[in-house]
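Presented below, as structure tokens, is a lone chain in the form predicted on its own.
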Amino acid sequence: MLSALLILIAALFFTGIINRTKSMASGRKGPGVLQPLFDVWRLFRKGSVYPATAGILFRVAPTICLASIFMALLVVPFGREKGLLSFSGDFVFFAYVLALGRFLSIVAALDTGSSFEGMGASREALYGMLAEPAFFVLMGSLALLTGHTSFHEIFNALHLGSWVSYALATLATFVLVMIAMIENSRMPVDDPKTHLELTMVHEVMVLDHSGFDLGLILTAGYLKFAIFGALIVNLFIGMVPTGYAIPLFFLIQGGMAVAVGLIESFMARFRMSHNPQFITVLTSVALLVFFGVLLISGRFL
């Protein structure tokens, strides 16, 4: 329960910190940290307009997408505290419940009958397919190192002591940050502010969503960032007492938000043809973690 509460609180500020960091990096005052919340609240107070060609899938997709994010949130632990749902192999459930939300978003885009949205749906499906192996190789490596298959047991058995373990944690952090960027269609894979039809990915998929439904989609994105931030936090806090772990949680979440803002400020979006290559490289980085685990456990021959 504590993990879910902390993630919800972090999600309130995460995107606002990103936007604030980008504004400061470009020398602008920019919006306040809570501006994304005000935007979502405004959308929740509006009605939704549906295309004449769209069916029931278009209407229910935003709700199911947000529900899938909440289900993924429930399996994420916090230090010594288990997630509300904790069981062997729950990281597999985590990955595929997020994939369910992505699938519904893709189907909703196709349901409009727009070739424009179909283009974005095709790209979203490709990027998601290429990012999944990196996540599974990473979590499978940590499961091999600790001998456990649930998030809570993996992170509690993961002890950072040697330089090799810190190197593996750094690589794992990089992989999780990049997966979070891909899952949320952010730089350098996608630019959420662009409206150039040849480069749009996620934004083109939600063009026909409006009002309350668009608010649900934005809320799902805010939560997804905070969830991946919580996974990164668990890499480092281990068995740290709760009194110290809570400040560390918000410190690391804030650091990740600032890092994302700086990446988006100083890194250009990749060419569309280079995105699949970049995402595939993440699996190679995750394989470095796997080989490091073999080295630590003495199984590397």
Contents of the next structure:
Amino acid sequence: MLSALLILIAALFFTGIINRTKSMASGRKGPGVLQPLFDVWRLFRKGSVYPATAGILFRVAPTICLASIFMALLVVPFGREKGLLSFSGDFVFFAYVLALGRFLSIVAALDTGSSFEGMGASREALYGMLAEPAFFVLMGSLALLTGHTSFHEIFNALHLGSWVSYALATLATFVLVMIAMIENSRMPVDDPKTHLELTMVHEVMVLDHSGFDLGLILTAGYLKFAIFGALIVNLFIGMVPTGYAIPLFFLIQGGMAVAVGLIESFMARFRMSHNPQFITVLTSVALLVFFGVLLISGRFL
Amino acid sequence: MNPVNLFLLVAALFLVLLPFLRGAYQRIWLLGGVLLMAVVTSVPAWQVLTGATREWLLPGNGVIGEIPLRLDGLSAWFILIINLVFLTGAVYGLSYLRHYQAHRNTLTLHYLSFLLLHLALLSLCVIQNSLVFLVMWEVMTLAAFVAVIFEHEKWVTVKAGINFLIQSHISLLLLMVGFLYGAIHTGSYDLAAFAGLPGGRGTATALMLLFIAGFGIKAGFVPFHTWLPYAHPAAPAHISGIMSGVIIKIGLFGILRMLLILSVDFTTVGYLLLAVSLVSGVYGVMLAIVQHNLKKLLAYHSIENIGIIGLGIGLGCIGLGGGHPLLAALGFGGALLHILNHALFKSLLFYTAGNVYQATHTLHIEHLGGVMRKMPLTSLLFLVAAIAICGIPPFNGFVSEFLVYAGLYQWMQEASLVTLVVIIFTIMGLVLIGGLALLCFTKAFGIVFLGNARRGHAGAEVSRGQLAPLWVLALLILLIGTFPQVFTGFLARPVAQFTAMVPHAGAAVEMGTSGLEPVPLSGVVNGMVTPVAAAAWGVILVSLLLWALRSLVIRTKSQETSPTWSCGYVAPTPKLQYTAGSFARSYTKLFRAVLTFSRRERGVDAIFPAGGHYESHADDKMEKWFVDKPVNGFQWLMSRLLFLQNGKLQVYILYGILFMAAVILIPVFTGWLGDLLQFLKQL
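Next up, can you give the form predicted in complex with its partner chain of this protein, since the form predicted on its own came first?
What follows is the entire complex, opening with the chain shown before.
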């Protein structure tokens, strides 16, 4: 319960902080931290324009998409507190329920009959497919390290003791941040601020959404960031008592938002054709974590 | 009355009288036959699944001996799946075949083969006499062949049918060798006697490998899969659904049955199955993505799903070998549940594809589009099945894949270094399969059902009667996703049959015998899937809640339609839409190493160009290496011997005389040889 609440609060500010960081890095004054919320609120009150080709699926998809992300949110724990749903293998559910959202957003994009949106949909499906193994290998290594198979138990049993485990946590953080960037279609893979449909991934898929539905999609994006941020926080706060963990949670989430903002400001987007290589590298890094775990748990003989 | 006699009576009655009926009576008769056979077999199967194993002994004859029929948990599970698929298949098929009323003789033959197929599949589940098993196996193959070549006026169909027939007979040959070996060395055709095969674990394992190859051809494991992508598109939709739903599963049934009987080295068999299945899974879906024919795409997906099931069986075997009952329970449980799941969503996919074919007369993905607007219900059903087959909650595919994942992560906790590397790559493979399946089905659904029609196909929704069985399947898909604990509960007995073989549960466990108590493991498995049910309910409820909220909010807001955004271009035609080929383009570029394409094109080059032409086909590399090359080599070898067949009658008579002379002289010569040896020995 606590974790869901905290993630929701973090989601309120996350995208605002990213945007603020970006504006500061480029020397602009920039919008307020709460601007994304105002955007969504305004969208919720607007009417919609639907493309003539689109059918019912196009209208349903954003709702189910947000619902799937909400369900993913519920399995994420917070330190010693369980998520609302916590069971053995819940990270499998986490990944697959996110896939439900992806499936529907891809299908909704194809429903418009636009070749731009088809292009974005194709990329989304491919990148999602390539990024998933990294997540599963990472969670597998953590499961091996701790001997548990649910988010809550894994994070609770995660002791950061030796220098090797710090190295592993760093690598794990890197993998999670990058998966978050891919899931949210952010900088090294996709540029949310680009103005050319040909070079977009996520933005082009939602080109034709408007009004309430677009608001739902934006909300989903904010939530996704905060969820992955919460996963990263969990890597570090397993042992910390809840009283200290809450400020730490916001500190790390804020830090991650700033980091994302900085990455977006100082990195260029990769060429589309190089993205698969980059995403596959993530799986290799996750494998590195796995072999590190083997090293720690003394299974290399 | 004894259910076996009753079953035989029903089958005989319906088979014999079917050809004498006409039109609507014939259809009702077929439906009645399938229904009665299903009821007669489902009742005892249900009793077995919730109670004790049953056994009957049919009097055979002097050659084959008595025919034991054993109905245990495994058979019961398969019988129920077969009946479900055949019932829905029959109802759907009868509506589907309405358009072929004029071909009365073909229809009669088709109905007969349909009944025979049902009969053969049901009896294969219980017959435990190896000779009779082989006979029924052959009956099944021939009936399936006749059913597949329904549209026999098309050359492609007949070719696919013959391909199926030949490969099935290779399967039969391998099985025959295996069964005869067992029969000779145990002195009995009873399968249960195979448990006492002399020669120990090594021989049993070698025999098991033979059976895996034999049954694997039917199941469609790579590299034995090559008949599937031809046979499925060629068959009428209901037969494709049944083939994919149960006929290929009977191969898996064979493997599972032999695992129960033979005391093999489970670890070796497990690793082998794991490797083969992983290759099948990844390879199947990789080729599925690049197919242009919707049914061929689904056929390759069957190979992928057989891979997932095989992964479960492999994990289960490793659990048995390593004395890890929970892993065995999760592996076999996941595999058996996925067999049901795949039967449900794959037959649903084939039936909906059949609807599309009826309405548009094409299955070429690139020619379709916008079907959803004309056939909303068919599209919805396809979408449900597509989400389910990707293993996405809240539908059934997720539950069985979850069990396999759970098995993998459980196994991890006590594995050694090498095993861990195997596990992590298996996990990566399974995840990759999931991701690729998503790519494949977003493509299939998006291009076929959404957007605008690419070629002007007229079409309307099929009749309500034809959709009815499809709703049943969809409902079951949702039920398994939302109440998985009920279905894993039914699985307790079949799974217990396997987990009872874990070594520390007693070295002298009699295999295949009756009365195995369900071990409390099923409780553990149920406990694992119960929260999954809660999560699935969560997905559904949150979605409904949000939808209600959305409806409430947008009620007062304006809603307009306008053309899709196309970057300011104002005259888009359906041809400008993204195609299936372009959707898969970045994927095909990435996986060039595995995929090969053959292209045929005529460019638009002259000043007044004639019509250009471009055609590309995805080739199956495995087929090239494992089927085409050996067959070509064999043909070459045979062509060297062509001089023997020179068309001269005199020479042929000479061959005859030579043959007869050989027949007479060889025993004489061997007699002399024996005498000579005797003589030499005496010296």
